[in-house]
Amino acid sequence: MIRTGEQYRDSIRDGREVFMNGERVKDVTTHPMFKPLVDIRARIYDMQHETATAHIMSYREGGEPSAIGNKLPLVQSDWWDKRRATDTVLEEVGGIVTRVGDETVGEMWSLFDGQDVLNEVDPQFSVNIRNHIHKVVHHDPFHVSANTDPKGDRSRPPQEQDPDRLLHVVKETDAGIVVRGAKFETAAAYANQAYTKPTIANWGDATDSDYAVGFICDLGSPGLKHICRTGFAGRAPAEDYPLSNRFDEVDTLVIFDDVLIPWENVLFYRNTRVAMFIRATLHRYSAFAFLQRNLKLADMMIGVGLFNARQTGLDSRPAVQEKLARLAVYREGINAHLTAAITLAERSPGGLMMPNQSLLYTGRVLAGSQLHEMMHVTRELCGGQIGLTPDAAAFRSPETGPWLEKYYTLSEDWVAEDRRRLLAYARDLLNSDYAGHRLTFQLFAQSPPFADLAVVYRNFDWEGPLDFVRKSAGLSDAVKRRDASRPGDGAAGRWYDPAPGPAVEEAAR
């Protein structure tokens, strides 16, 4: 029920089609650009197997071990099994990974939510999604998620343009749907599966529109390419970017060239409300990873920019406080919306406990919109040297190393090496081509902002600020009244009951 990480790396030399630079990849598992990230997931795998993390990666589903990332939520207790788990893999694995299913089988509880709405179209369609998520659990594949498009004329639908710009149903057949188009998907290259589902609400009239569509794809299916930007490992040397040459996570153009998708592996198909169900509740589960990972992110920028405080002695200087103080405060903001969206924990409309919506939202609006400004404090803390440093290669040299241990010494305790070795970890994090990629990243993993900012609205609990107001102001019932014919979508602040119920248990089973 988990695999190994050997039996992980065995599964994807399936003889998919892979291209970086213009060239077939023969085997993912040991290219450069791939390997450091396969192996990171590998040993994820091999974590749920050992004695010291086996009780924190995995948890006993019946009768045997399943990893804990792909466990349904339904109590309070499974949300905080799931981020210690997270936080014991960035931990081991020593930086950030977002890409490595424990983020991206979230979405597919929210369909799971949307049982109801399935019914309506079919409801084999309900019977596929619990299926899957059965699959999850019981398998444990490496599960991503497929949502952007590459956008074409977004002020036309698509039937106006390249039909195949966007993923769509070509032909119906007794044993599945044919589909055609392209996905951008992060890690499909070494991944097993991908829920595939439509990002561009823009289906004109048509109810019935064969691009709404969502499915389970395997990743190694005839037809697929995977047509990858190139990575950023191996590209320098490991010492002078350390992050870079580790925690790249390959981004994936994803061509669906007349793929066929069995029909049990449909999730929905033809039916646009399914599809803007699914945009509207995507994160409702896969938000929480998300954040987490940036709370991290938060750590490692007191990290580099308190220990260069440190090592050139100004932390005691108020300024210096300052800068320090204000990267805490985003580091607790963060970290207080990820603890009080479990505390206040609500029961979703499927069943399972989702994190409190508002406060899940809103913290991750913070996190994201202060990010770039809270990079550039840690760079004014790490000061200029991050751009002006020699390589490692130059310490080496002998003609060149003793300057360089010369001027980088800072003291007995601080010495050239270690300095170099910061300013190398602080120049990756914040200044490289992997640093900028982290930060567009965020506009692509998790919507841009004002999207973001339009699933608050959508979650908010208006009503509490308005039932004061209206008290406080006196106004008269007729404001009650007509405020009431507006009812508000949010949810803030509901308390939830902690036992599932045997429906859902039923369910999950």
Ligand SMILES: Cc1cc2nc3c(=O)[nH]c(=O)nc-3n(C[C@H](O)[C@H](O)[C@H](O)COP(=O)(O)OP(=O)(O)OC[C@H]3O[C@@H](n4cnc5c(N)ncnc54)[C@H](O)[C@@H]3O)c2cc1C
The other form holds:
Amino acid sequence: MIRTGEQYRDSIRDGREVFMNGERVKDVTTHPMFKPLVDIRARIYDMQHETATAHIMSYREGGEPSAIGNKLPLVQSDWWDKRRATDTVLEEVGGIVTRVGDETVGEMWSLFDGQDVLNEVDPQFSVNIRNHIHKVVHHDPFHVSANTDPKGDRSRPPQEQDPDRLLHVVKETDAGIVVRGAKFETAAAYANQAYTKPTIANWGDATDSDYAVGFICDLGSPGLKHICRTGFAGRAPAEDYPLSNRFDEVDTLVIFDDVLIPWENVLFYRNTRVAMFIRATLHRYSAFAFLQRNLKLADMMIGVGLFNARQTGLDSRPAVQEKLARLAVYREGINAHLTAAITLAERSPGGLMMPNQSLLYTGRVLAGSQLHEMMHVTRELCGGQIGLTPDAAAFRSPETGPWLEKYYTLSEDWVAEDRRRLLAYARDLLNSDYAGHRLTFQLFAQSPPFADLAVVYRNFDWEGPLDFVRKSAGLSDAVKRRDASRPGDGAAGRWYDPAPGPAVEEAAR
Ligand SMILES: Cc1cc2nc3c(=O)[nH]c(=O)nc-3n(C[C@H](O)[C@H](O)[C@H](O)COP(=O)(O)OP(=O)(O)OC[C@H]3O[C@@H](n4cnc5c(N)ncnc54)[C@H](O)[C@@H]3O)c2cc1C
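Return one more block: the form predicted in complex with this ligand, after the form predicted alone shown previously.
Following is the full complex, with the preceding chain placed first.
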């Protein structure tokens, strides 16, 4: 029920069509631009078996071990367990990996919550989502997310341009549906399966559309082509770019060139109502793991900023302490949202345990909208030398090395090599191609900022402040609650029902 790293590597050596830099990649497990991340993913699988980490990374399901990341959240403690397992991984690998499965599997739990909507379309679809949740728990695949189509001209419907701009069904067969189109997917080239669904929800009045389709796609399926952006690993020495060389999660444009999706993998089809439900609830669970990565990013910025200030003896200056305090406020803001989202967890409509929705989504906006500013504060703390320092080879050269030794040694405690390492690390965190990519990832990879704010709008309990002002300002009875029965999901201070839903546990099995 839990795989080993080697079983994972074998599973992606399936003849899939992967391309990078204009060339076909024969084996993603050995290609220099994929290997670092494949190795980390394999390491995560192995950590599930090792004595030191097995109890953090796995739990027992039906008497057998399963991955904590894949566990259906039923009680509040499930979220503490997931948070601890993710932290353990990030500590072990020494950096940030986001698309390794724990972040994306939660999208399926959102659809689990929508089973009554699925049942209205076809009860078989709710059987299919339950089976897939069961499959993830029992087979431990590496699961990713596919939402974003190339889209084309948004002012015109897809039918009035190249119809394949948005992924759609072109044929139904006894075996399943045949789909055509394309999706952007991080990590698809070295993952096992992707939950594939529409991103655009402007269906107009249409209740039925070939574009309203959601399914689990086996990423080794015939007809799939993975066209990857170039990798950051191997482009420059690891000593100079220590993060780029270890943590690049390659993104892929996945082309669906008439791919057969077996009926058992189809989660909804032709129904715009389900497609809209999906968009509204997609990150209900998965935003937690996404936000948790931001916390680690904040720690990395604090670490490089403070080390730099200490190296240069500037940490005693109040103005420098103020900048460090700003980073600490940012970090603790994220920490508070994550912690409170678990502490005030809520029962989902399907009976699962969700992180408190309002706190989770506002935390995501807090972290995402200030990240660029915090990177700049850290850059400022590091000083211009992150952009000026020669590479490691220059430190080793007999001609230039002694000069660099002289000018980069700050004290007995801070020798030139440590200063070089710290500056190279800071550059890769803040200034490099990889650094810019990570910033863009945090900005867009779940959804763009306007969509993140729209979710906040829908999940904040507006009635609380309105009630207060209604009474405090002595407004007349004419100013009524718009909808007195509205539950106010996500309202701070509301407590959850701590009992796991037995019916839900049963259904999940
Ligand atoms: C590094 C990276 C990794 C990614 N990984 C994945 C992945 O694994 N799976 C996946 O499915 N997708 C992935 N994405 C894609 C991501 O989900 C999309 O980039 C995102 O949803 C935005 O869509 P878009 O790029 O088509 O931008 P657009 O929709 O073109 O939006 C661009 C901008 O236009 C404006 N805009 C557009 N529509 C509106 C509107 N209705 N109201 C107001 N403003 C609007 C906003 O300023 C918006 O930011 C990834 C993206 C990046 C950068």
